[in-house]
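Here you get one chain, nothing else, as structure tokens; it is the form predicted alone.
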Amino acid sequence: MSATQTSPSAADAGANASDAFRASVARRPTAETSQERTDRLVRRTLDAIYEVIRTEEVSYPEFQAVKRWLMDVGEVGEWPLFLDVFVEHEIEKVAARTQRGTTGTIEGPYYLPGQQRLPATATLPMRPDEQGDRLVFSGQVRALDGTVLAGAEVDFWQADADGYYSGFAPNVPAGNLRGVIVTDTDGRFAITTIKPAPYQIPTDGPTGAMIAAAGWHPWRPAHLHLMVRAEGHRQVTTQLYFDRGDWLDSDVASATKDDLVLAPQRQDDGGYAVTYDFELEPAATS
């Protein structure tokens, strides 16, 4: 960690994640769940909780501890963090059953919409003295039939070399290592950035307390985040990891997949380069 970097608190990161999630609701489809399905989902969730209580003979002190923990999670705004780390991967697996094209994975809590639009060949916004090894990430966006998708958007965000995201940590400028890259007439893009670092999810709040009490580790492997979209096609939300990286086999968010692991090649200038193409399926029609 750099000497000038201030570690974000769980409360600050949680509040930012909650605000970002609420602001993003307008860009997402509204859930239309019938009363019958709501009844089924709520009942099955409660039945699963009851089964744990009965099987594990949960005591009153344990119940009160859970109640206090749930209250704490809400008060510091950590529900986006907790749900994105420990629940979203299962939601994504269900969605993936009916999806074709590039493999997706979780979005996570650190996405911020409305970032700077950049040309097909671009350097991400970054500090003049941005730490980390230079990385050129390039590729092509195509439809399933191989048609190149000119003007597709590669919405890109990542942590810095200390493992921090802009918008969620003090002293990291707004928009740092974020951007929306628009593909050229051949559907190609080339993004100059830095290799991110593995990072711990915030551990000084209730989510961290739960992890410590259970004896788990809080680490995520280094990764790049992407939303790739083109008119008439289903958006792909994914993360790309790095081979031989720490925590690949024990990601706290359970989001790694073998076909999302990159193998960057060292370049003569000391940096790295890697290519990864995206294939988008047609958007569903009603």
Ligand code: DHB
Second form
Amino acid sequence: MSATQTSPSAADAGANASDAFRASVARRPTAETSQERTDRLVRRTLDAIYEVIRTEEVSYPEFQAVKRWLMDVGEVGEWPLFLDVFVEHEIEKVAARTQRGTTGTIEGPYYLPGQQRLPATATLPMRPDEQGDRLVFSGQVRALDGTVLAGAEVDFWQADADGYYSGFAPNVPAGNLRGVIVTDTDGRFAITTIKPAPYQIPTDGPTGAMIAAAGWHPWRPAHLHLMVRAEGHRQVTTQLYFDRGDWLDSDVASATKDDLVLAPQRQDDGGYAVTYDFELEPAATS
Ligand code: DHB
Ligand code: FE
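Form predicted together with the named molecule, following the form predicted alone:
Full assembly next; the chain just shown is listed first.
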């Protein structure tokens, strides 16, 4: 392992993200895509590529470099990372066209289901010496019409103060900074956690190599991930960011939205507190 002991390599993070994604497929509805639509989507995707080749006059050496790079992404298991950084934001924006209530954004590759269920007021599982500023994140889950949603689940995951996610980096214990908080009879919750650090996508793999070759930066602004769900309501998947944070205006994953930026207030004990309420729309009836 390179530089530091805790640095997750592309191969660690990628292999775990690939396993997590394969396991998740069974949990998700699969789209029924007709032959006609498949023909159209594949054809238009290829046409978009041909257009770049023709207008940019892409050479044989460039074509071979791309072929090799695509093979490398698969071999280290970076497809979930690459696609969630560079493609998911557009899929999410299309989904958002029919979504009311709390603004969503990308899920990313690091969600793990089945985490510890916690009461409405709880501290997220963390190491005794967990680094980072304390943050109390509280709020209420409501339906669009204002009805409070008791027993709603706030499924929460985040990176640590070094930007690493449990389950995807060595030396971070399983379940660290993850949990499912269940709202109280007023639909409220209060989670004690730490402010995460900005996240850097692994720089030692093919995605990192592409970013470096293009002269881009590999950073996402610090963020909290949430899925909020309640019976009879459409689940929202979102992230919350921090005002004045680095990379807020240049997220490599293009997943920030103005109304997802928190302004935590410093408390007398030196920690931070912030509130954010969630509004869920009724589940689609089919
Ligand atoms: C990636 C990581 C994240 O934490 C995230 O929210 C989105 C994408 C990634 O490495 O692909
Ligand atoms: Fe993330």
